[in-house]
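Below, in structure tokens: the form predicted alone, a single chain.
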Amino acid sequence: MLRPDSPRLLLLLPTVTYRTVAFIEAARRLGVAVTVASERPSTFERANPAGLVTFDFADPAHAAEQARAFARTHLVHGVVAVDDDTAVVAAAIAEELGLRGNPVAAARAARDKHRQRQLLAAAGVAVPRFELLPTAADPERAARGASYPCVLKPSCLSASRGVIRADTPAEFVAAFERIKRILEQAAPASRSLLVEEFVPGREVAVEGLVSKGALQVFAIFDKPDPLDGPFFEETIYVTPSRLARTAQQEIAACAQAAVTALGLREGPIHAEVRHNHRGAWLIELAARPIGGRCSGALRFDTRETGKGKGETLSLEEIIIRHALDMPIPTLEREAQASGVMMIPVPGPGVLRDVRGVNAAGAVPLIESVEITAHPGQTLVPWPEGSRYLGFIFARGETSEAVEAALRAAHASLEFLLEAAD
């Protein structure tokens, strides 16, 4: 039951997102009033005007005006974005209403891969050599001037969609044309793509929270499956990292340098960093939390050593507490190792059934197997696709044991597909 003086959170949730349940449940546990803003009107909006609103996510300035109008009748204490597209909107709303958030320019820079690269390079952050190419460019001419291996990627998409490695001029041309087709379907307003030096080495994901410009790293996730191309679909995240302490320190310092260079001030970040003999390299940094349902791999334990059992907090609870300037009992991740497998798409086709879910869930250390794809859904592999079949979560004493459990659970699953029409 909410108290009359409960703080109100404005939660920016696109209509197609995995994040709704986790954030709503976190707000419920905290006793926070939630107003969900989406880009499409809900049929229940009239019946619940304080709980459901429609904002223009395509125009952050307009969305900020809409938030201002809403706040005249419903006081808003904080705003949270759950993905790349709403991060800029959240920054505009925070600026308009005087709430905790990032400068709009910083949020835009985090969203635009080319602008991000420019700022990071200017600040001396280690990033791949890069070039922006218009989609109208002659790919054969560009291929002749490229260094190999290289990576071509859209400047605006996420989840490794459209990211392709090229080792030869012929592969460069094929990748260019393929990304151009992806952009025509997914982001028709985009007129450019990035060509980057391929950085070898181990890739990790960094999850953290920025407060007053300082980054608190929650976890460094190992990605044990090599991400060397030609496509870059992610599979397993496991923490704590098995990299050497010095390597982890370099990775954390690289992420902090990127936060500073972009001008991010408040809120969650998710970064992709590569590490090799030359140090840490910033591949991507987003001003939002980890995607999909992967946040389930993170729990924060308030228990003090020798003082009994404390409560466990979710990542979403910490993000909400931060946005509302509420006390945060802990920023320390639980002691157990944990991991998540983003279940890869086995191939193109229409999903008819998934077998072996119970067997996968019975594998020791597995906490849950969540199939998010549904029968009849057309599956699209990377690089055109961007949605996984589901998620497998595990916890155990060591990262090695967690990784083994995730692989064993995945091996228990069978996916029945039929050709799409």
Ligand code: ADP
Second form
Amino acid sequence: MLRPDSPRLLLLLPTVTYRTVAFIEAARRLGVAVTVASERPSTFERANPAGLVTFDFADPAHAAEQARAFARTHLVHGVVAVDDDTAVVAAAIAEELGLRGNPVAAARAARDKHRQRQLLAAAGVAVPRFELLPTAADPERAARGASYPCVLKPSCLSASRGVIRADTPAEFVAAFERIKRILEQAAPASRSLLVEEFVPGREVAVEGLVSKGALQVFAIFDKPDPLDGPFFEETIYVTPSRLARTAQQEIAACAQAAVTALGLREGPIHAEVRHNHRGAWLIELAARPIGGRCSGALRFDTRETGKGKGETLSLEEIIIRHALDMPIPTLEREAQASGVMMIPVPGPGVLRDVRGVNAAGAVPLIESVEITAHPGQTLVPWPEGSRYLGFIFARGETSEAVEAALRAAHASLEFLLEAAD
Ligand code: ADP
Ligand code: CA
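Next block, the form predicted in complex with adenosine-5'-diphosphate, ref. the form predicted alone:
Now the complete complex, all chains and molecules, led by this one.
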């Protein structure tokens, strides 16, 4: 219940997001007052001036001034960002209002793939060799100078959009032209792309919380489907990881080294790390929680871990507690294995129907099947696309069983597409 002295959280939400409900829900459970800040004025704003505000997300310094003006009438105790873009704004607001958060420079560095590579390489964190290539460069010439296999990618996009592997100079040139076209559409101000050595190996996602610069890892998700390219659309995430304990320790140490090198101090992180015979390699670290709806795969249960009073916490609840400096009963994930499948785009076309959702949901261990694409939607496969059809969640005793359940549920789904004109 809200009381006059309830702490107030400023929640930064881009207009399009899956995450709103989970955060609002968690805040309500915690008795925290929430002000949602977004980029576009809402018609409800006048009716609820304490609950909704509009900030200039494109200009973090300006957004911080707007937050200061708002805080004169409504005391703000914490700020939370939900994605890459708002992470920098949250840092600027935290700095301005003296709240828990990351230094702006660190949040900015995490957001810029080239800057991130520079800082990590300088700090001795294992990263692939990299080079920044202007979009105005001659691709034939760059292709002759590259080593193979390599990966070309935009330095500013996310969700593997525009990330392409090239094994030959001809593939390099094709990838370069393709990324240039993607950038013209998605980020016209962007003038360069990154060319990197391809790092072979198993890939995991690392989820954790940074406090005073120290990273506590609460989950390492295996990505059991090979991510060898040429495109890198994600599918299954399963935790706990089946990698050897020493590999997991190397992965956690690599993520901590990256946090330190970037200068991140407070808040959730999501990192992609690859592991091979030469150890752990940092592919990317973001100063935000796991994306999309996938946070549903994480649950913290103090009953099972024997700490606290026996409650279940969501990731959103932990993030809010941390931002407001409220006690966090546990950072230990529940004892069960858990997994999520991001439903891949079956091909280009217009989605007419998804069949078999009930059958998929009835597969043992499946907790939910959430189709987020809607009939009539034009589906865009990777590397141009970046939106999955939906998500399948499963929990069970072992990671093997969870992975098998996700595959069985996916196999029950049937996607009816029509050719796009
Ligand atoms: P995004 O921000 O779009 O997620 P990433 O840099 O994280 O971009 O790349 C997306 C995916 O592409 C990674 O999770 C990984 O599977 C693959 N990838 C990117 N760079 C490399 C690399 N240098 N070597 C191997 N795989 C890579
Ligand atoms: Ca990534």
